[in-house]
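A lone chain, given as structure tokens: the form predicted on its own.
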Amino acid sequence: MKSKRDSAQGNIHHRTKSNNVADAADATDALVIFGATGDLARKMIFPALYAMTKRGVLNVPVVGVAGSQWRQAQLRKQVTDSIRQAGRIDDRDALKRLLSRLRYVGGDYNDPATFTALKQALGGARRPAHYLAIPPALFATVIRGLGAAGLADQARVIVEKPFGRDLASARELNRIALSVFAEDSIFRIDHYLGKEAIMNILYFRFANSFLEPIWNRNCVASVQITLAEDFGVKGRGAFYESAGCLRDVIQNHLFQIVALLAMEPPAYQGYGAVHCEKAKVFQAMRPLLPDDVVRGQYAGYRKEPGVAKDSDVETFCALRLFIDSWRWEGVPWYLRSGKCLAATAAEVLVELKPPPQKLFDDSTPLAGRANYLRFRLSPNAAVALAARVKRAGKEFVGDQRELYLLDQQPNAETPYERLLGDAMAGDGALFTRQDAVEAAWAVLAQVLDTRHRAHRYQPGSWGPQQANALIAADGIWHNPIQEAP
């Protein structure tokens, strides 16, 4: 029986698409996009509102706001355009159902007419959700207009990352956003939380019995985090010198794998209780000093266009973190992201501790690595669990084999979709919650003023030979394999 506070706080797992849409007291009857003309609404929204369309939850009104002064007939060609680069267009019913949903308020962010027109636009719309796709420089003075034009009563705030950039504007974000929303009307956005392999670490961890009484410092050898990506910054040099892989990738994406391979077990079966959990990892990790990181950038990032002549921002950053808490205190976690990599993909391997005793040549980490859990997030979701067995023979020699699931939904949703649809609804499982951001930035506080400089490496490697030397008193870096066994 689900008590008054899993009630309130919403179930761990994912809905069905049977109640996908949540009852009319609490759902949206509006969506806005601000930054209805920009990449972001380009490449994902609106191809996932199409697939919203297609799967019959996405019902409401849905209002482009941006400063191009644009008319509906042009947002609706962006709209197909798209969806059309996307993918295809498969279903010409649902595209038209989309499009004659499609409004348009074109105007400056800081001018309150703006908001008066949005207003006048949302019609007879009371509780719309507000998604925030814009640089975060313009966040402030968005949710500021909404609270001024009475925009904000009963609705929601969805923001995209990065929700500051340290510690101190972090903590003003969230002032001004509390000031105008209720804590939990607001749902930071993190597509990487959206991803059905991210959300089944939480799940395997969890539904699982064999894991846990090995889940710990007194079997765990080191944990690792690998998220390559084989292009660079794609003409984006100018938002890249803003930010750098630290505060793009680590903070959020890599900080949040963490949080969800280290957090205890919730409570109860709430997404509250996890929230409580995940913080926790956070005001836990030890602050990492200069020394704990190393920074690199790809050979022909300073030619990219709006990159600085002698730019130190870095592509990429590999990090050494640990976490002082009873379960992990010792075992050390190395983060490592950057682009114009080896290869694009993302693998976590959990390292064991070899047997205490050498009853066997070849069964020591001397002859390789020791057994391991390996979570393969992308190109493809997998779990793979690595233990040795002996060869044919008198012998008493063998070799490391995987016992590997492969985890293929073609037809799943997409993070986008994903999250869209749970801000919607009110179901903020898959966000994250005020303390856990300004725990996260206060771990980086440090080596945001002081680092040691940018070391160059090829496109094409696995980073700078710096981040070998970071890793090498607990073994070498594992590199994502490129196809499933």
Ligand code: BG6
Contents of the next structure:
Amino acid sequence: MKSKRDSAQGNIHHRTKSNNVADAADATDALVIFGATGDLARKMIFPALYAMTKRGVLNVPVVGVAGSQWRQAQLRKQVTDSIRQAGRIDDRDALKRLLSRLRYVGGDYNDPATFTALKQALGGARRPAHYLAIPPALFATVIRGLGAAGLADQARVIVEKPFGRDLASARELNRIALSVFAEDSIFRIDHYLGKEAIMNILYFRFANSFLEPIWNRNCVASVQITLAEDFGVKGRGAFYESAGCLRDVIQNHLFQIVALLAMEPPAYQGYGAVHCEKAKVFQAMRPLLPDDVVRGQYAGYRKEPGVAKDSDVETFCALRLFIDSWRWEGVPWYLRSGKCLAATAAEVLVELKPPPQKLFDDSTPLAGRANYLRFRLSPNAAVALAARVKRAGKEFVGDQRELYLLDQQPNAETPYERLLGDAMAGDGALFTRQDAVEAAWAVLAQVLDTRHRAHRYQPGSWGPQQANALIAADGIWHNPIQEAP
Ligand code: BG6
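Same protein, the form predicted together with the ligand this time rather than the form predicted on its own?
First the chain shown before, then all remaining chains and molecules of the complex.
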């Protein structure tokens, strides 16, 4: 079922039988991974390719490209090791099939000979997909190299976030990408959009009727989103120095979650309509000012390899955001993320307003939080609705209890499996659109230039104290607990 308006950008009823048939002629016939020797390929992409091979959805040559002069056998070993590290090798035939499809091309991305060698390795492939799993500083070089070598005609390009490092660079990068690829051949990855729990936000909001009447400024007091990690930069110090938490996860992952929570209902049944509504949320976000943002840095960060001794880069960020729309006027959105925090978990808490009159002694707001809806996003997925119920006895006192929906589905595709498969099939539904990327950068424009210094915090804490002051007028942070997955 595909809406006529949406043929290029996918449909919410994604991957129906008819879509697959329609897309078959359009499918990618070779996958090229730039940055094949790198971290992202090792941790995420190779395990995803293995899972796709097991499912029988990856049947095309895979060409790894990187600066090092590796032999084919080294790439095969790297792929095998990475799959082992990610889990276990439970299908030897699938591994064999994947390894047999691998090719390797080594060379400098500035050298046209690298792209000539890639062309040879691609043989007769007509519609390759080029995945840029490389530092953002190299995107433009590789895109231009592909164009000059004639490797972009009919091809697709998959670009990892961050797409640009501010509004101007995002526009420039887009200009370069569009000079070589058509808009519907550019796939801007934000792997959060491929997570089941995040896709469920869209579904939960618009597949249920009870939510809409309360999902606005009349009933919602505030919204909090926390993405916490209990580990540090894990050897990515050099990358972090160029990014920081705001660029690494807030402008993209957390803002995408905000957009799904805040958007208006899509006007028709198609992902094009979802893209439009999400873009409007970014456009309605009030640009952040320095006082809306608290930056933190964990003690010990400056000793990480690749980090400056006097670095002021933030490994923690908390911010207060407003969406100037009819629905959300006056509702504060609190976003927070950090490394080396007390837990690894991501949650959304939508806190509702308390009842208008205090009829019972223990009514909120005096006794803790008002009713809320909680979306657990990671490491496990859950939706919980908290409401007060009376304790048995003479007194009218009660407790807030959670109605808990937990829907862990075994065998769900990982985000990279899902998104790689979609990009290869030409389905842009779960990728970010340029207008949305630009509008999100515009919200950060002032605080990327002018900001308060990062406050130190202790590893294992919930970040600097100043983050508590930021939220104080509207309550306290909700700290997600670390549960067994
Ligand atoms: C990545 C960031 O995009 O997302 C990392 O670069 C972060 O710093 C990661 O750790 C979080 O993703 P996930 O899927 O593990 O929650």
